[in-house]
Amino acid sequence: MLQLPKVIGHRGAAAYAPENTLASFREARRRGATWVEIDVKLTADAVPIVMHDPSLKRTMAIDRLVAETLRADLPKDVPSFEDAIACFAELGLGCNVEIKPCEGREVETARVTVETLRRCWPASLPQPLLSSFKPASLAAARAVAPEFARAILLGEIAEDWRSRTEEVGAVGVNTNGAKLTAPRAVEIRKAGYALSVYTINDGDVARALIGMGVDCIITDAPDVILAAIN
């Protein structure tokens, strides 16, 4: 089975540092973090870069659309992937790549990240996660890739998860960990496949979900989430 972390950083550390940043990646780190959790999408001429939004208004404050800027004219703060795993590569980082692909470049930007992780993940680091809410982007990783471990991400836990983690070869489900009940819990971890939750920063909830069976919380607080369950 899957090995991870009992927590990891959601876009870094997002409480403490702007998410998806080599700030917030250096935070989550000096906060605990052995690994963190990232969104891959492309730009205009298609360089992987870490961004959750399909726009850069709301991290940037410029009302553009990441599909349609190059990364010449990103800002500086917007790193690219290859910056990215330079940058876990220093600080001996772990990944969960979601591969958050913007509209219509499903396949394109999973076979991109895979290529770059490939020509770039330092051996000296364990073997990134990757995850998406995208079957498209799971199944061409899984073509092009094989050897990365996948989880589908589900915003909720329904009767066909099973089938659908199936189609797309994950061995691990990433879920919300506010909808996740005990009984789908213990079904997925009985079922053989790591169990992730996002986003939890409240500890006691940590605690709870821990003991319904999770195996990792994904978290804006590291250091609030590791004190609370060690």
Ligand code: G3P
Given for the second form:
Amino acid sequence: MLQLPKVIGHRGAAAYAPENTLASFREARRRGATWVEIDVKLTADAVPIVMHDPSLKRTMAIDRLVAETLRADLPKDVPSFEDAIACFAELGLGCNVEIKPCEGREVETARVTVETLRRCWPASLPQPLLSSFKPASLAAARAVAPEFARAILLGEIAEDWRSRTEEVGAVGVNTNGAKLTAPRAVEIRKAGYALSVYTINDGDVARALIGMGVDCIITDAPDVILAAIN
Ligand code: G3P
Ligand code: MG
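In place of the form predicted alone, output the structure of the form predicted in complex with the ligand.
Okay, now the whole complex, with that chain kicking things off.
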């Protein structure tokens, strides 16, 4: 069974620092997180970078698509995936790497992500957990680098959760904590999958989810959740 920490910092510590930046990873570590979650996608020249949205508008105030922007033309605050990994090595942080492809780049993004992990992930850190909402990305990751554990991201747990999880050979289910019911949580844990929930920033809610059998809380505020559940 996949071993995860009880708390993972979402996009670093997104409640306290600009999401998916090196500053956010440092802040997550400072606030007690031992792992962070990041979103990886490709630039126009296929460089893997850490960014959630397909566009630079919300986080960088630039009205342009990531998929149409060269790495060299991105603001310096946007870390490459390699920059992020070097930062994790320095801080001793584990990582849930969410493969977040721009439309149509599901397979390519997964391949580049796992190739980068193979080349750069330090042996001193726990093995990363890959996750994605895109079955094609998880399947491609499995085909190229089956050694990296995978979790399927499900916005909600529908009847077919198990077949969807088995189809991509995932060992974990990462889901929206606000929509998770206790019977579903029990079902997933009984079936032997690691269960993680996003994005939980309230201590009472986190405690209730842990009480339902959830293994890991993905949160913008790791210090708040660590204080609530320990
Ligand atoms: O991986 C958990 C969570 O990050 C999934 O949703 O949209 O915040 O990437 P999103
Ligand atoms: Mg994410």
